[in-house]
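Encoded as structure tokens, the following chain is the form predicted on its own, with no partner shown.
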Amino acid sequence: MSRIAYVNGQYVPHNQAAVHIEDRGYQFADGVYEVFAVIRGKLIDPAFHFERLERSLREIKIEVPLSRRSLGLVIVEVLRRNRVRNGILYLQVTRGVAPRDHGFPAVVSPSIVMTARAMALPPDPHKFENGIGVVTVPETRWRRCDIKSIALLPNVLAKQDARDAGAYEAWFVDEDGFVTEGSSTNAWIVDADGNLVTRQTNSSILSGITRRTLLELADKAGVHVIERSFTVDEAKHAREAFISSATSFVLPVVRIDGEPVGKGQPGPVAMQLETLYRRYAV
């Protein structure tokens, strides 16, 4: 089956499928997105989904498109098309098109782009059971990672080096030696105390909706949980360590720059909460 897109308001052949080439997005990466996880034909979590795009719009200040009521209908029928039970939403919002030019256009319609494609989820239970390794880069990202903004190159070139030294994962390390997050995921401990650590949210992050659901899990099931960021170091010598996202879950960590953390093995604290996240989420 020939898969379907939409775009601006026409659901349309995958591969017939184009925006203007002056669209802001081409032309300045002058937009954002959302990444939906899709289990059994339903999205995860999406009322914190669309609270988050609505907040990266604002603070690019582009227009909210359609309303939440009409965005669900389109996802609805996206999806439909598609015949996704199992896999992921894509939407993205630009500014629109106008004639290039840094500044605001005076008179401007937003575009958006939604496309969905079926992949295994929960993801691949090897992954899980054996544990994936990270490598550490320099943060090389603008101030305002908390805007899930479309300008995705240094996620991409981070992505590509953890690929090329045979890793998983990037994480990103600002200039005083803090992990910050992956180079598409958020980035957790568990420390030499036993509590579980995570980097605060604040323009330094993105923040991540599994990450906001697994901090609801992990207190109720009366994991001590602590946000605040953690060197590079304390991340090598922590009992555990582990990664989260919409399309992965909860991956342990049991390499770091080819370094072992912890036993070298998927830890009790991330085995606990993959087993929570899956009866939240499946």
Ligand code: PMP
Contents of the next structure:
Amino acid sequence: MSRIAYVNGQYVPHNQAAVHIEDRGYQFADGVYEVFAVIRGKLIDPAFHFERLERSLREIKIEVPLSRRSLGLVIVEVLRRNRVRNGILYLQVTRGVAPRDHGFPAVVSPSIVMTARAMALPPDPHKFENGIGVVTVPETRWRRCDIKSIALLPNVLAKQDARDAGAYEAWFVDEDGFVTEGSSTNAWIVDADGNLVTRQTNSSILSGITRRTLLELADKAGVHVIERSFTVDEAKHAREAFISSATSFVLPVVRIDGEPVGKGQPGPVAMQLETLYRRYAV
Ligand code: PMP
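In place of the form predicted on its own, output the structure of the form predicted together with the named molecule.
What follows is the whole complex; the chain from before opens it.
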């Protein structure tokens, strides 16, 4: 079956879907994006994703090009045309096409692109039952990581560092030795006192939608949560560590830079949250 992409109001064959070379997304990474998980044809936490998209757009001064209702209708159509019941929906908005000049063009309309791809979601519970490894890399990103910008070069390089080291994810570490987040995931630990810990949201990390929902689920389940920074050393000596994202759900981290975390196996809190999130999402 051929794939269909949405490009600026049109549904086009995926292999012919294109934007102009002077799209500011292409030349300046002047745009933002969202990735939605789709399970049984339904988006997970759509309102939170729309809210974050609108915020990202506001922060970079692009007008919201379509209402939530219209975006929702297009998303449903993209999923339908691609027959995606389980998978991901990618949505990107850039400032649009204009002659190359750093400042905003006087007249421009945003480019909107959407693609959908089938993926094993929810993730196979056995796929990562042994946990994953992460490597740590210096934080090289800009100071507005709260904006879901398409400028992902540091994230791309970090992920490749992880792969080259045989790990699944890379954790960025700030100048003070604190973990910010993963290249495409949020970072968590269970500290020595049994508290669930994840970094507070400010401009140093992306406010993950999965993170947000997990905080609520943990709270409801009576797990004590603290939003604070933690160092690599604390994470290595923590009882547990894990990562979260819309497509990964909850993945236990059992090795950091080759050293075991806790007992070197997925821990009970990560497993409990994984179960709670799976129930919530499916
Ligand atoms: N941090 C970064 C840098 C990311 O790219 C992502 C994935 N969007 C996340 C965290 C996790 O966010 P979410 O739970 O919304 O997928």
